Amino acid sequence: MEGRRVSESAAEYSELALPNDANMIGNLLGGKIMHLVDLAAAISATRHARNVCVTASVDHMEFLRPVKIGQWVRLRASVNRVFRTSMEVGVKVWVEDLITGVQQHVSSAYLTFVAIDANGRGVSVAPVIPETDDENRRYIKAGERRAYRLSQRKKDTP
């Protein structure tokens, strides 16, 4: 299976911080953050495998500052590394002021997709192809975290 390169799953996603999803005190709920990280990081996994991809699992995630009403967020998803049927993707997540011009930086995360056929049975993916020292980092740390990953669900399993 020929690979595809870690820009061709590049995906970004935006939306306007509105008061139907924040909380009292006008902040985004962090719920709703972490829909628009799903929904990113699915546009790249499907990118990528061309097919049919459901989320198996998020790493943590943290807060770093909060999202006002009337902001603007911007996700930035890709595939860091490809594991058979499974791959993990990565997303960060921007906010700005659209008054100031502002940028700040408000959450990262990791999540693991699998893609799958008509009867929900895991396919191959093809494997991606880093291309610049960034894309090395990632998929270097991706294969570290999997493997963290799969320590811990065997530590879990009686």
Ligand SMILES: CC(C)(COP(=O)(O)OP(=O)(O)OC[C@H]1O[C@@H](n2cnc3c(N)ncnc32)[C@H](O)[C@@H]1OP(=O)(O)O)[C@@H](O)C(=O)NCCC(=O)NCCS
Second form
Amino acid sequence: MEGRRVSESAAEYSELALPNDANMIGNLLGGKIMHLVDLAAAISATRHARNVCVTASVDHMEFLRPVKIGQWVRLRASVNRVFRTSMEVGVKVWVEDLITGVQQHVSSAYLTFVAIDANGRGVSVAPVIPETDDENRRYIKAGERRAYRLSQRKKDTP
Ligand SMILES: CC(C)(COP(=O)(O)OP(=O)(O)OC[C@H]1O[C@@H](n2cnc3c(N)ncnc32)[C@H](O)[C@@H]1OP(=O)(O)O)[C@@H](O)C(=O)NCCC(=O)NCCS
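Output the structure of the form predicted together with the ligand; the preceding block shows the form predicted on its own.
All chains and molecules follow, beginning with the one already shown.
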């Protein structure tokens, strides 16, 4: 199967933080950010695979600072590495204050998506071709993270 460049499926997504998604102290709910991360990653995975993809797992996530209502939440997602039917997608979230113009990193996450057929069985995905130094670094690191994920998966299987 012919490979596709990382840049061909990189995706951007953004949303204004609105009061409907606020927590009890008036900042954006962490769960809302997780939802946006899943959406941005799904766009990139599907765009790369050109196939239906489902979220298999999400690695550890941290929220580095609160997002205030009225700020602009921006996400960038790209496929770090394809294994066989699965792929790791990295997502970076940052926030821009529209009044001051200050941008701050909010969170980063790694998600694993699996391309599936109509019966829910995994299908092979085209390899991804890293080109830049950053893309090559992420490609190598994704292999290390997969090894850890699979070791955890075995542990959790009854
Ligand atoms: C994800 C899913 C398709 C995996 O199916 P499965 O039959 O258990 O998976 P398999 O053991 O055949 O593995 C398929 C691939 O997924 C990977 N995978 C499965 N579970 C994983 C996990 N928890 N973390 C990382 N990778 C995982 C495997 O490593 C394998 O990758 P490879 O083909 O690239 O080597 C299946 O569990 C599923 O449909 N889950 C529900 C998905 C969903 O609905 N998500 C939305 C949120 S509920």
